[in-house]
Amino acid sequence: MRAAVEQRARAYRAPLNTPRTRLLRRFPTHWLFLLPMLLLVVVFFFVPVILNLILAFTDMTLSLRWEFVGLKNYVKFLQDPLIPQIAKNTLVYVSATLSINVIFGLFLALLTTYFVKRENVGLAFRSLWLLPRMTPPVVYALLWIWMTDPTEYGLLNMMLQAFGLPPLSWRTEYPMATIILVNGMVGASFGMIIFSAAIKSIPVDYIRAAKVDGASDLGVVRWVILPLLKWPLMFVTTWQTLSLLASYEYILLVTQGGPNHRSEVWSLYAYYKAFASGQYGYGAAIAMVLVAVAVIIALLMLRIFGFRRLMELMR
């Protein structure tokens, strides 16, 4: 009986030892699946980065002539009188908007997945909050332009008039606060979805055990849910920081960076220099400095969140 089983096993293994199968084993077939994505990354990421890096060392203008000038653009960047104000605007904008994106996104996730017990209610609320992210940026910006309209027909001014207060020119008097709210409200939806998925993945037994030990809902959040959200918190914080450093479309659509550069951030300044002023080389240099700053900030965040220690715990 044993001999028959071994003979049958050899018969099944025999086709696996053919020259064709041995060739397939040696050939790295996984590269066939990775090749399309690698091509996309090289064509749409590495090549533009290299071209932008080369462009930063040129004095290209609307004439589109590649004249290499060395570090002239970076010297011009250090001597630019607007750079301190632009850097300050960027710091205020990124830090304040990031706080809304992470903290308010976490609040929305806890509210709709843990405190609201009916799943349909939480799902409907998250769906409604995602609408601005699913709509084109122009539509979302037009909504805020109407809300901050300086006349009595703007939504915020209607609310002020209900309390007997005069209308305000929100985008002129409070441009930074306006763009922080515009980007914060739409950015909170990203954190809400990530944190909601992470909370739903927590085993129910952990929460039940905490409730048996006498923990309140806030106690469950403090001692069970938040400690298990280290990965999502690190991801959302790092991702949103890098995204805010590079974003400018809502600022361009709502305030155009004004008035007097009061709401103009680093990425928008690079956009204006490159495409509005035609200083492509200088705009590329400003963008490359921003990339270097973003890399340093990302590494610092990974260090603060203990990325290496988290990786060791996952092994």
The other form holds:
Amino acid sequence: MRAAVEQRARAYRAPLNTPRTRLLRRFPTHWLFLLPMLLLVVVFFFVPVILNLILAFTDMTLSLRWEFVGLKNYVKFLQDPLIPQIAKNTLVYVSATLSINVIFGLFLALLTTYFVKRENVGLAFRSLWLLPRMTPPVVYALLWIWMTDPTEYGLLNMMLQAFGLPPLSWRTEYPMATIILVNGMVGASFGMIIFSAAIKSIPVDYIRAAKVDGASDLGVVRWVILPLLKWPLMFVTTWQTLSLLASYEYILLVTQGGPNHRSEVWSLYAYYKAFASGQYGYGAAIAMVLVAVAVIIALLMLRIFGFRRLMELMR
Amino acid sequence: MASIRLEHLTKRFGNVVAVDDLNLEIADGEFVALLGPSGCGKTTTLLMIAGIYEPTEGKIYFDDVCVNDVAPKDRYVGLVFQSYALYPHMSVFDNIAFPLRLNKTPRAEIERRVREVAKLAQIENLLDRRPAQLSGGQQQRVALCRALVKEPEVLLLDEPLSNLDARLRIETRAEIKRLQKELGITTILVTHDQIEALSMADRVAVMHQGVLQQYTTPEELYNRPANLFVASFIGDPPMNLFEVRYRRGGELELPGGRALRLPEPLARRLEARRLEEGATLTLGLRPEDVELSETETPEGFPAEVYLAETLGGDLLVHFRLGDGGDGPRLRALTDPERRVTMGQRLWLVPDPNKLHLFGPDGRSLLAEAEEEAPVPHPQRA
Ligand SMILES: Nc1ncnc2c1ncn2[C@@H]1O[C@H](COP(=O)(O)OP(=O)(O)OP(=O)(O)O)[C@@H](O)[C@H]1O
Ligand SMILES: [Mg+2]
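Now that we've seen the form predicted alone, could you pull up the form predicted together with its partner chain?
Full assembly next; the chain just shown is listed first.
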């Protein structure tokens, strides 16, 4: 009996001691799992950043010939008379769009998951708000160009006419408001999706308990739902800040940053310098400063929001 | 404090009938248990009383005022959830204070009342902690405190003890009962544990598949189950139930052909019901109401032992009825001192005054004909 047990135990142990299994055991398996992601990050983030960093120290132009020029591009940046306006535009654009993205996204999520009791109505409504995100950017931008058309055929102007008001040239008179709305409308769906999922994962008993304890619907939102959405709120805020800092495609398509740089943001300015006027070196320097600003903001936000505790919570 | 009345209360989810035409009266200050197996509609009933679910049909009265259209926050109920539902982002103090803060109680009074109720539940030293830092039993007390602190008219408890270990459950059972009597709050306890229901409540409402089966005192429920469901559900080990044939003149024919003479009052009662000769009835015998005899007796039935288990203070013996031990199975509780061996032949002597009989429709035949569908009188504490 005992011998039989020992033999079986040996049979289990045996394969673990061959040279092959010993090699396998020493093989750093965890790196194998990390490798794909590491490759992605290196190829698509670190390599471009380093190339960009190098580029920023050169005077490369359309001819693609280049020489190292030291800090010349950065000096030029500091002396560029447009930079204060670009920086101010960026600040206004990012903070206003961010507010729309977070607050309106939260509003939509609460509306469709908490206040609308019928599951399928909420779902239909949320899907509707996802449409702009599913539409190719060019098509979405075209829609806005039509809506803000300065003639009486633009949608907004048609509405004005219905009230007997003269047509407005939206994009030239309110370029900043236009790009904030364009990005806010498409960006709100991101927050909406994250917040909806988070609200749906709140145990329904918390909400029932609050109601029995005397909370109105708004009280439930204020005292139970919002505190439990703390982490999703922080995540969406950080994420959206960073992606807004780097985004310019809708602005490029709708107002081109104009008129007269009034809706031109940092990343768009870098794009223009590099690809429109062919000053690759200078464009790279502008982009480098933006990357530095973004990294500082990201670190600050994670610090303020207690990223480490967030990670602990997930464990 | 308030009395509660449910009239034709029905709740359907799509085509699932969770609660079916429930009628129930609960007196002011009474402690009532809703007892039934999982999924029988207990929580649904409770949530309708709290105002979380809207009844599909029927009415709910608090003190003779219909509260169907009253919002949960205006019903003054305290509810302890099956899951406790303590807010994870608040300290124990804030959890308990939450209902008071919502109704704008002055700060000093909140402080006083929270400490008072925490003292009552012996959790004063836990007030600074978060719910995640508490044991199940402590969480249960916090949930109870949160329900009690606003001095509700009605206290609703949804399986508050199901997450506790056996010892703690017994202690908490006694504590809740004491607290309820002390405060005199009308209380409804939902549970699937019959011991909990029978030991704590003044009256027990047994539910099955959304339908009320019987609503009476624990003693009545045990001694006079109204139908087969209650008979089989109440009692541990469960009641023995097997089919018998009715014979005119006050006899029942047991499987195997032997006859059981019914005591005179019972025989007369059956006579009054004009049962057909040979009608199939169900006989119920609690395991504790069966005597074992080593020798043949005229009132006894032969049976063969096929298993004996020791249950703490009792010995539970499983039998097969009949001369050859081929009849229906039967359990009897006996003294653990008694020696029984497998295959042993014994005579079972049922206590004639503790027989239960159910008709073909599953309803008890023991109630007087005019006593049928009894409306029990509320028991005042
Ligand atoms: N929101 C709901 N939607 C659909 N069906 C439901 C819903 N809530 C309950 N039910 C159904 O109604 C019936 C009664 O449910 P209920 O929660 O009242 O049972 P219970 O007696 O509390 O059971 P348990 O002891 O398991 O808690 C069940 O069949 C359940 O599946
Ligand atoms: Mg339940």
